[in-house]
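We begin with a single chain expressed as structure tokens, specifically the form predicted alone.
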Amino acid sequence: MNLILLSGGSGKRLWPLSNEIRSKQFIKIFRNEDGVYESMLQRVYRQIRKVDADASVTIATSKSQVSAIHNQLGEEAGICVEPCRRDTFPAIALVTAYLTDVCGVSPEETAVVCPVDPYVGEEYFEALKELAKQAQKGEANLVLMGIEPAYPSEKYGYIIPEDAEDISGVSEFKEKPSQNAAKEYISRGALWNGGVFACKLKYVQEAAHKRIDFTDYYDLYKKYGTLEKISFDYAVVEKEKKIQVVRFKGQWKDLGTWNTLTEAMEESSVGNAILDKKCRNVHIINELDMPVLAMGMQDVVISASPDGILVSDKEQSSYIKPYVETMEQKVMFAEKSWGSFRVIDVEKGSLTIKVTLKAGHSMNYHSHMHRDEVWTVISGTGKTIVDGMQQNVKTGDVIAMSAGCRHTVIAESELKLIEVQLGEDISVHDKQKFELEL
């Protein structure tokens, strides 16, 4: 089977957990079968590779997810990355080009479609090959997974089908409607579109070239950040005609707001935090080191990061997004495929981080010409680079580097580190990259 899951988002709707470079998919807040928790992306990958070890996966994403996807499944990841956002038309048409013209893959083969963070279970990824099997048949250019409703949804758009059978044709597509016109649709049988599909490799590529004018995958690339943003749903779906919907009567769960996401959520809180026995629907999840107290509360979410902490409503933190558009704040916390850094504290003319790398990775070699660093190396051992020369470090070394000079650090075990960084110009943006000759 080959699968393209769908990684997107901008982090606002579960902000302060999620920002502008870790969007839902990537927080760990669900324990596997061994009791480690773990990320949807995380979640939806290990089912993946349960159900069909033999699935060819590529996640198409934007390049400021890449990091995070490496840190989370490791450097074998298939991905596509996209130069900028464009909606989903582009993404699946330059994520089927880099599979016919980069990874060789038949345009004749079938591929499945589908969003990297859904709440499912197992049965979702049978259905997934089912539904990949259908598409093969030939009957219809696209089939679409057509999940049941379990309540009249506002947040989703419905695909209504031609009769009640399994797999069927489709009348038509709504968009996403009013309460009242939600609960007609369902008595029509309507499914909700939950953005699953599978069709041939070179439908897609044939509904591209109508659109977009390109020779292959590289050019595609290039030209990647002139296309028009538009869905795929909009583009493509709702303009063909031959076309079929399969139902999905499993567990389908979209968690894109923290009153779904505690829903699923197996335990009242993550991290460091108490609950009173007076408290009635309250989770908590906290990535700070104190401790957060919840006393004599219903129906509350309460969610702590070094980003912000949010006290809301489980209801109305379904409308946090406009707020945290007029936020201007750095990002406090990020997952790199080297790692993982944290900022704890920041100041005119300085700023310090909690930086952790993994076994055998190590930052890029680079220099500031704006600040100076310094490095305190707090567990692990592992090796730097300062202008070419070499040393060993462990716990306890101080490593200086003034403005202008090259360095990076190389982990040998885990290797955890706070950086200081001073001057009066600190910006991200105060970074030149170089190739190291070791």
Given for the second form:
Protein chains: 2
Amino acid sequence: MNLILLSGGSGKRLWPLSNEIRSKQFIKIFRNEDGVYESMLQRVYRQIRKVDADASVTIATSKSQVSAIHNQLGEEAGICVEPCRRDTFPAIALVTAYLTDVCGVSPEETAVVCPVDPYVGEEYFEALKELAKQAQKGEANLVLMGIEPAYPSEKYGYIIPEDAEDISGVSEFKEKPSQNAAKEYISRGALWNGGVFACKLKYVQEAAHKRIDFTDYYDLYKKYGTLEKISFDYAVVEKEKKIQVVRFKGQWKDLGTWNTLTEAMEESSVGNAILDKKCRNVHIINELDMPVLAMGMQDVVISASPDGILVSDKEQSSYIKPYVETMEQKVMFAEKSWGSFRVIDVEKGSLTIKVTLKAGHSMNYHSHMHRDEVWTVISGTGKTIVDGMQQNVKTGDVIAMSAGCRHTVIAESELKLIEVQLGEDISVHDKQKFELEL
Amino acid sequence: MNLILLSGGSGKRLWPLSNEIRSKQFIKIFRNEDGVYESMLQRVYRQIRKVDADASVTIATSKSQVSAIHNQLGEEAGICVEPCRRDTFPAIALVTAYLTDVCGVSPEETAVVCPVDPYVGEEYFEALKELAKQAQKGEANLVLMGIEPAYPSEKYGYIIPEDAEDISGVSEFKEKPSQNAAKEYISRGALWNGGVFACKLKYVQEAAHKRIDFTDYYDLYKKYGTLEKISFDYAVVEKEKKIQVVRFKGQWKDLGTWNTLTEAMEESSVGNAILDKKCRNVHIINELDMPVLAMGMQDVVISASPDGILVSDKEQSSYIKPYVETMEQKVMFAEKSWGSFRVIDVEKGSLTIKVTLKAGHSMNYHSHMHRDEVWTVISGTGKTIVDGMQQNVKTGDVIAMSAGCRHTVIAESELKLIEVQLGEDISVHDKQKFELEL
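Hand over the structure of the form predicted in complex with another copy of the chain; the form predicted alone is what we had up.
Next comes the full complex, and the chain you just saw is listed first.
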């Protein structure tokens, strides 16, 4: 099975655990079978591997998520990087071109496209395999998954099938409705549209060439910034006549708000947390080192990360977005392909961060125009390169770098260091990358 | 007026803003007339100065609070340091001996003793002056303040006066009663015992010599650790026959729990905090750099410091003590006479802290057996002394110190530095102090 996972989202709704560069799919909140916390991305990837060990998985995502994906899945995950954010139609066109033109997949092959962040059981991935088989048959150009509604939600689009069979034609599509309209659709057998479908790659290719003037993947990539923002549903799905929907009856949850996310948590807390006996329906997700103590709370989610602290009534938490938008969105932590960093102190004229490099990894060889930096290695061993000069480093070593000097550190074992940045104009954009001069 | 302020308290009830070394009286939560936040200690000290500019104020406290008092009041505040914690009888005996034997105050003079942390208006300090005058007259050996009860509290002791006059004899004392008993006392004209009294110094001297075998202040200080833990109320007040109580009708609040403390706050939040429109009777005190967002909360206090985060129903918050006692009480921040420090990162084998020195101040000249340290100056100018060698330092300078080496830093302007401690056994107790070799 060719599986395309769409990984998007800006993550404002799950502040402070998601931010500009960490979307909800990266939050480690679920326990896997070994009791280790994993993110939605890791969970989905693990489930796919279990159901179909040979599945070819490609994640379509933006530049800002690439590091986090590599950090969580390792280097083997196939990634098709969107140079900037458009909508799902350009994204699916690009990843299709990537599969055919870069990976050499035949346009006759089928692909299944689905979002990276549904909270589902393994039967969902079995259903994806069935979807791919159905698309391969060629009875229809497009085979959708229709999810049996759990309640008359106002948040999803609805697919109204022609009949009540497991596989059926599609009579019409309905936008996010009012609750009453949703009830009426459901009485007519309507299914949720979870954005999951299967088709042959050539079908997307043709649709793409109809709307966009391009030769191949590389050309499309170059033009990507100029493309119209339009959803695949709107551009393709809703116009297709040769279309089928396959009924899915298993567990499917969209964990897009704190209310729905905490429903899926197996324990009442993750991280350093204490709940008193009067707490009822309280969930705490604490990514800070310090303890959180909750006393006498009901129906509340408490979430803490270096970005901030949320204390919210669960129902009320779905209205979080405008509040987060008013905040200064300084990224205080991030997972990178080489490890992670966390801002531990902010002052006028200085910024102190803790950097953790995974064994065998290194950061880019880079320089800054407007700041000096001081590294103090707090654990591990490795090698620094400063203006071309190599030096072995270990715990306790200090490296001072002036503005303009090129530098990197290569971790032998896992290596942690405290980096003090000094300058009047400290900015993440003040960074020039270079090829290593070894 | 000789005023003795008793500054005690371990501060578990106001966790995470109070801790082992920062009691509730040091929390900056009230605005003064200039809009600047001040602590209960600073507020009381300012009020005293306003009502009686010439008052001689001595703060009786334990070693652990001396730095914080100097930090908040400057060097001029008179402090009598208890070498260890006993109860109020030994403490009052010690401070009395301090006043007569060290400061040379005549035993014929009167002193007023009161706790450092009542939340009161200026009329309270006017009343203290009246209390002193009444004691000076010599009609009674001991003149108590009796606070007119606001409600039948179970938390205070009661004084039952002989009559309803402003100044009256005392008929009896009652321990913390049940609510019904409190109601009955109040119907008999009972007053709260706020632990405030005035008497001549020689009266305490005599009481002290009756119970304790000592010659003078220095002898008492030496024996302090061996003294019986007993309260002044129990040892002296409740046994005295020649005793009067002066009625106090003004504002008096004991801000000992989050519930009572937040009642006295003029604003709903201190620090970086956002409350949505659905919040009702919510108070946020946030000492962290990151924002706290509260949504849809009612009757809740949220408090955040480097020690931890509390989210509590206000009523429920009075039951906090046992929960705090189960926590590992690592001190993550402190105010010292020379400035302050804050732990910003904890790892196995390292601890990173931010140190802020006030202009003109320096830390002790000291060394550590089991850890190396690296300082990176992030702002200000000053001078370091390392094994006797002086060096001028400024922003960006790095000083590396091995275990065993003696070091200090003297701030010229306000000076901030990041200190990375490195070693397997990092402990606050691993510290040897030395005289400066200049």
